[in-house]
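The data below hold one chain only, encoded as structure tokens and taken in the form predicted together with the partner chain.
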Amino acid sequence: MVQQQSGAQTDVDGNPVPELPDLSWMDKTLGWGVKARIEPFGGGLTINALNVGVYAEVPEHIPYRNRLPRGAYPAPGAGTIGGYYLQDKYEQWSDHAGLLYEEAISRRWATATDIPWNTAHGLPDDVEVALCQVATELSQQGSVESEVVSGWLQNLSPGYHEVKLYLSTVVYEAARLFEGYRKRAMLNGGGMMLESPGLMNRAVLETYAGWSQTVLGLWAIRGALQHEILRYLAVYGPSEADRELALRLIPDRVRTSAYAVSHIKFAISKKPEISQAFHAWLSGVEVAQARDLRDPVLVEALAVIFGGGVKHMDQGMQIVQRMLHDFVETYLDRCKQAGLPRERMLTPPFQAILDGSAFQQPA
């Protein structure tokens, strides 16, 4: 222990020590005697159940920048710190984050430990080198998705504590979409391909018009095709391993697509004219989308794999056709559950798409 200096009335530094400290902080509490439920059947205690009493209410707006967390008793002259100037609820509120971040963490898998990565040995040249293709672009979306959402994270108030525990979920697993999509990638040393054309990377990167646009060019757009292109790599993944990783990947993007949809919906119900907005911005992302895909090294990739290999690639065109078309319809079917309705809206590019007619089968 550190020696008293001078008796017992001085600590370490020299300075008196009082009998008592200052404990008028004691009865500094907006609500006290409150017990959270403990989850029956196995839930444990979870976020939402913490919003008993007093703590249930989620402001519609926090009007505090700094990091008090909800409920607690503010600290006069707290002062802001900067950032977090999305103070509004409607900015950014899902009902279902709390739930979604709860499930998030009980879904632990590694691609370290749970891939069976030696199934993936062997394949046929074309397929391996199509296939690191497809997954230098998903690593790169993943790194791209890594980027916009932790760059986020300062500025959605700490107030809505629910949403940014959710998006901190998602941090790790566009981490894991990346870092899983480069260890397939160098398992057999084809290693990282062409990189993505990048007009739907800079939509997304590039949404200074709000984190609700973020969230639409994200989750609704890209995060639609990502869901289709890992259900099909599901079925048609050359080997175990492939159909494994992108099977467990899968649920992650679910999860993006529910607080994609609760929250727009959320958005909307609180400010209807926003959709306005909304619509138009999709519009322009949509274009950003239909471009990326209009370059055929990653639609080709998909048809060698999905084919089995270069000598069945308009079989595996078709597959990828139909890939794109479902691609579209869940878009749209986002949109609609968001209160985004856009079947009549749908720009030329993505209503060819839709059609079959944007990738007609070579002559």
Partner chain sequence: MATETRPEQGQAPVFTSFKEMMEYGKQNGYKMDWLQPRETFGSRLDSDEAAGGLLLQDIDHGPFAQVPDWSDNMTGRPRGALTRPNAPRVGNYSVRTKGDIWLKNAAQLYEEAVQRQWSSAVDVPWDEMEELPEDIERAECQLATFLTEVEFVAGDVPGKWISETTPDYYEPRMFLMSQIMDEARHMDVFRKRAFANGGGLMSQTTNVALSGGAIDSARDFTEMSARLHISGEGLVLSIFRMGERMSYNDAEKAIYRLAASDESRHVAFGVMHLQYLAQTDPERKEEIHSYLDEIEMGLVAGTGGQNPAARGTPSNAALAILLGGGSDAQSIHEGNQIALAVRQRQVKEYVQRVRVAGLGDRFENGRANAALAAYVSA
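Please read these numbers as outputs of a predicted model, since none were measured by experiment. Under this definition, the rigid core comprises the largest set of C-alpha atoms superposing within 1.5 Å between the forms. Numbering follows the first chain given and starts at 1. Compared with the form predicted alone:
- If you fit the rigid core between these two forms, you'll see the Cα of Gly42 move by 2 angstroms or more.
How about the form predicted alone, since we already have the form predicted together with the partner chain?
Nothing else is written out below except the one chain.
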């Protein structure tokens, strides 16, 4: 029994009872009693299912630069830790980021065990060399992408955690693109071949205009090219391993395009005037990508693969032409969905790819 004497609490023997510590912090909550909703039909407790009540409020601007979790009670006097320069929603948001994150983590697979590597032996030497060349360039692109995205993560506000969670899966998937095709190049002793000219690598690595411009370069343009290369390799790959590797990587590329389209569309909805800057950026990056493609190494290697050897490169080059046409069409479609119609604004190099004149040999 606790007795009260002269304002102090004592136990039954008269010994003073220690005062409780200050527990006022227990009242510092913005959403006590708000319960997450488990989604029906097997959806489970997804990241979007947590967005209820106060936690469903995604502000247009987040002033904190101290890793304050969205919905947490801010601590007075908390300092900043640097970074997180992109604090406005329009600079990074996508309504689909939470869903893309859930899909990415549910589609787990490993190049080490899920690709039938033993089916890729015994190919003709010319086809093997061509595959090693394509694998080298795809590996390089994956390495660049993982570096670019991971570099930007420190600048995106943690308050928009759905975006950061999804982009963390992109870093992993870009690494998987890198290591998957590095394994393919090394499988039969061919190894790494020539690197690309690197103009697109510089365009996305050194993009200081903003994250949105980086997204356009990475996934509206380069991502469209990667998608078509993988799509054609999934059909014309000379072995089951080559086809399976390409096929499994395609969903990763589709998710990045979905984020890019959704993000750019959202940014334009908030800042319509920004579309002019986006168009100007795309014009410059189109030229960089077209100049990379003018280097004959990649297209000739693809022609050897698609034609089944050097002797049938002419037939293979016809397939490459069709693939490149599809690339520009895919790029235009992504831009249109994002609210950036480019049909009448294509630079001459991209227009030449679209109409098939870019790689024609003079008579």
